[in-house]
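Starting off, we have a lone chain in the form predicted alone, written out as structure tokens.
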Amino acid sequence: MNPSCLQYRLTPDEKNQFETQGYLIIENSLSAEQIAQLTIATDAIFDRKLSEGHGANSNLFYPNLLPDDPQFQNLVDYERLLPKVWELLGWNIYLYHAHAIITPSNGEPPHKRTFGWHQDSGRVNQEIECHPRPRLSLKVAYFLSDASEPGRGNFWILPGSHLQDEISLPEGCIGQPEGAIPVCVKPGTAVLFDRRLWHTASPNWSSITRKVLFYGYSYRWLRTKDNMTVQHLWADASPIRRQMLGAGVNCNGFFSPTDEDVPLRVWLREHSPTEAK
């Protein structure tokens, strides 16, 4: 990695907002020239799933997409973004899940029906015992489309809940969680959000297909949450890519890993010695 990426780190603001709010917004962090190129190969898979009969008006979730195209594993080891994730789990991580999520129009009348609240990582909220519950993970959501209204497919929000084990849901099954709010941002901004932020989708009562993709970020030590076919990547990556694809020395490595086994922590000791501990 470049050096210059360090410039991208955490400010003192950002560190608050992420640890007592649970999310952060990061407007402009991909150029118009990304955006148009990542919305061609978001497009296209798009395209693809329709020809295969996927509903036009149905949502698509896309996971395994790293494979489908270059632009897409360029936002793996992003210089943008990556410093504020390992300042955050640290350097023992890799991306464990990623992928697009395609909001058509679905054609119905806006309605107030409670929407889908929930924490990530499935079970692991049940099986594991402690309180808070722990992060485990993060996301970063690119935003392709513009989403800086209400009702365009936005991903909802309650800010402050990841350190909430349980919400209330309102009665009945109609409105929100008091406090809940539409995430509204335009195409380029990136949200950083942890799993145990309480979130949801929405339905999309606009004309504005929405385009996001999602890279999941956690410890090596956590398994994989889709597929994630990226082996065959190994090989013309560089160290810290490698490292973000999955790639290590042997099993004990994801648990007590040597440098070997974890790049991003020799380039640290070498560029910013205090976050390599």
Ligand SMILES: O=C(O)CCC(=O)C(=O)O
Second form
Amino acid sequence: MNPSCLQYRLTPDEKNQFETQGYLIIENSLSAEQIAQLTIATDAIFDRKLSEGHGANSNLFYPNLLPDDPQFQNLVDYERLLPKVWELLGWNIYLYHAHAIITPSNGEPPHKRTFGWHQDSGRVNQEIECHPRPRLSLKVAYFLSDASEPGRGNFWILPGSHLQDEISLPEGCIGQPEGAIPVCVKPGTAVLFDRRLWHTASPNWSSITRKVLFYGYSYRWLRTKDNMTVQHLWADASPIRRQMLGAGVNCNGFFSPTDEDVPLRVWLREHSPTEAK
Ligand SMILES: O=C(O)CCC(=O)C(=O)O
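Having seen the form predicted alone, the form predicted together with the ligand:
And the full complex, kicking off with our chain again.
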């Protein structure tokens, strides 16, 4: 990890935005070249799925993204975003799942049906006994397509809802919760969001296929949420990327890590000691 990545640490305003609103938008996170290469890799997945019988107008949720292409692997420890992630979660972290969601034009006229509002992590929300629910993880969503206008399969959020265990949904499943907004962003934008932020996908009424890559970071003691068949990548990965890809010395080290388990902490001790605690 090049120490120049430290220039991308959270500013006080960014930290405040994430803590109070539960999300943060970082424009121009990817270069035009990165967007182009990642789009080629994402299109290749969609084309393969079409050839396997996936419907051209059906949304594609594609988990275990990383093995498909080195371009996807390069975002695991991406210098522009990883410093923000470790500042929010600390150093005992890894990538616990990563998926692409491709939303082709769904060809429907706009309608007012309530979308699928949720917090991430499924049963965690019922089975952990505390209020507010613990943060545990966050996602970085990299937008490859232009979602700068509503109606383009936007990611929708309810800003500031991350400390609420419940939200009120409109009566009769018509409309969205009060205060909800579509996240309107250009290609190359990264959106970080707390897993507790109430959010949802939405239909795509435009002619632009929506393409987004979601990278979920959590603590090393939480198990993976997709198959994450990335162990073959460990040998050639840098120490910090290896940590992000789930490597560790032994099981106890996921809970009580030694330096060998967490190269990120070793690196921080040298380059940003206050964050190594
Ligand atoms: O596709 C979307 O915009 C929403 C994705 C989502 O809910 C998630 O990754 O947790």
